[in-house]
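Next comes just one chain, in structure tokens: the form predicted alone.
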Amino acid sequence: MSLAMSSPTPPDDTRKTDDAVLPVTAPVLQLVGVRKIFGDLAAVDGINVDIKEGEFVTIVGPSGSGKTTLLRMLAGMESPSEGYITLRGELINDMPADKRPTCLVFQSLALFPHKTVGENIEFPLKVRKMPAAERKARALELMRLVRLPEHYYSKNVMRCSGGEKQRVALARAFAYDPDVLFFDEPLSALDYKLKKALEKELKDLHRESGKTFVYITHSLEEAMVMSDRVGVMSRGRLVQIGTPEEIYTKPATRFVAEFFGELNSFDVRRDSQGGWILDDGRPIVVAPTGEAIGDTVTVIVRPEIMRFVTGPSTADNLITGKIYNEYSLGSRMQYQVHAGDKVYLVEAARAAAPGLSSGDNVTIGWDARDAIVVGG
């Protein structure tokens, strides 16, 4: 399916005031009503988003959510079936990838195995017929930027470690001097320690370069650590976009809340007295909402918000149960508490862990203001 479209009206880049006409910064990348349809499947279904100059935006979602298809359209490997994509106000729906001022860093890196580190980095510059001396100077400059030793310039790229190859691919991407860099899960094949190091280096590199990064990953940790904003996709739709803090503390839907970390959840209903009750009829205290009598909502309490209660307590909500198991999370401890047929998770800093163990009877609690309420 395709949709014949006239070119969209260019973004209005000025605004009038009583005294002058002032420039307005347009988004570097804009998607309006973007859809990609394969047969009867809308792999991407109505994406609207503006990406600002110099932002680090990460798109996350489960397998099949449409994030890779979206990236392929942004990079010029697919054309939208509907809607439009603009780069600095220019329509790029059908612009070939090699004509766009963008660069994609593949998961596989796509380095030339028979070439040296320097030759790999210089490839875009050689295509542009830059003189050899200038190419080498630029390659060495980029190697410093991505923290590769200068003597690696003559090293065969296949003799580099996984992390070093990653840096070579980044340096080559910067050699194109793109307006936007796209990343297709570039850290997914690396071990945990190296991945953590490169997450920080990528964020530093983004700050130092001032470039716009659009990053695709299934890793929530990568998204939370590196991004200015995170977009969450589900079934082809962008269901929420915001800062990592907003996504974690104010999820728009239960799906987003569950996707971004472990949680305790309660489906509750507003009773005839205006209060809230669980499915077993027990009352629960919920922060003020606009729901009417009979409406249902989901109350979410993150494990780090849930706390053990001993002695007299002012907690709004209390549950008694028994510790079934405990798990070490490094600097934190997580406890699994069984209460009837329900299972709850409680986290505490190791230094403040209460010294409980499996089989102990406990009371856990939380305050209404600390819970997250989403529609039922």
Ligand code: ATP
Contents of the next structure:
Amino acid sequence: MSLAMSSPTPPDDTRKTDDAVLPVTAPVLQLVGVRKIFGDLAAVDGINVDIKEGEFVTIVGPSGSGKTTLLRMLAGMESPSEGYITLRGELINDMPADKRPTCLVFQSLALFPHKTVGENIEFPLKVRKMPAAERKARALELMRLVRLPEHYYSKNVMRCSGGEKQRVALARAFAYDPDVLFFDEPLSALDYKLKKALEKELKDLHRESGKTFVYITHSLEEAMVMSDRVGVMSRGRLVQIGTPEEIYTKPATRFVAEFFGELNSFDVRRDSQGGWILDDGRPIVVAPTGEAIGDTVTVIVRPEIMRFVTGPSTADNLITGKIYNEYSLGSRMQYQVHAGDKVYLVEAARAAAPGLSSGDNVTIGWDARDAIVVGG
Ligand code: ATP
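Let's see the other form, the form predicted in complex with ligand ATP, since the form predicted alone is already up.
Full assembly next; the chain just shown is listed first.
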């Protein structure tokens, strides 16, 4: 497919004057209308995003949403069918992976199995013909950066644990001194505790190195811990991109909100008086929105916002029901409350958990300002 015929106008920053690219104020990576078509499937369907120098951006989405395809285009393993990808203002749509100043770290790590930790890390330096003593000094420096003990330098990489191999792969990626590091679910094969530790280490490493990181994962939790910005993909599209705080408190769609896990949701319609009603006609208090009479929206109340209303306390919206079951979530307790044919979830910090148990009649509620309203 002809790029010139089918794609949007190239970003201004890539337009050339007689002898130079104008001006270098471009983000490190810029995607404009990027699509990837396989047969009749748009695996990536019109992505527009700017990634700033030194940012840690994570793309999350369910299986099949197009994350890997997007990353493969960024890393140079696929070319976009349409649109533009620029790196520091230079169009790189068809630039092969080994010509890009980028490096991809993936789950399988691709380490050289019969070589030592040091040899693995030094590989890119050897290719660049760096003298042996200098190579070793750099490898040891990188090992310190990724928190590998110095004596691992001569250890066979296959005798390292999963977490240590991960660190070797990271050090080797840094040895390339790339402008941008891409990560394809590098932690997904590790056990929970190690994964949690490495998430924080990666964030520290990002801060210490000052490099730009682009990371993909299924796990929003992982994305929230590490990233400056999180992009949520669904069916090839970037549904929302924002800080972890924005994604959590202001999800653009129900899909984004649901990606965080369980929630209470209510489909409501603006009635002729300008109030809001549920599908059974009961009124509900919703914080002011721009919706017109007859419009519908979804009101989302996260389980940690829903609360038991007891004693003199009250809330804008109240529901009476019965506790069906309670679940321990570690530091929090979750309660399932049945009211009519509906099920609601309420969470409370364990320390502040009310002395309630299955079978108790309860009133639960929330204030309109604490709910999230997304388009119908
Ligand atoms: P996962 O998290 O499971 O890896 P993903 O979000 O990374 O999924 P992709 O691997 O990018 O998703 O796949 C997106 C869609 O494109 C899927 O429907 C997949 O089957 C399809 N796809 C990916 N690569 C190809 C290909 N080379 N040929 C045909 N279809 C492909």
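The term rigid core refers to the maximal set of C-alpha atoms that superpose within 1.5 Å between the two forms. Residue numbers count along the first chain shown, from 1. Bear in mind the structure is a predicted one, so any value in this text is a computation, not a measurement.
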### Task
Determine, after fitting the two forms on their core, whether Ser313 shows a C-alpha shift of 2 Å or more between the two forms.
yes
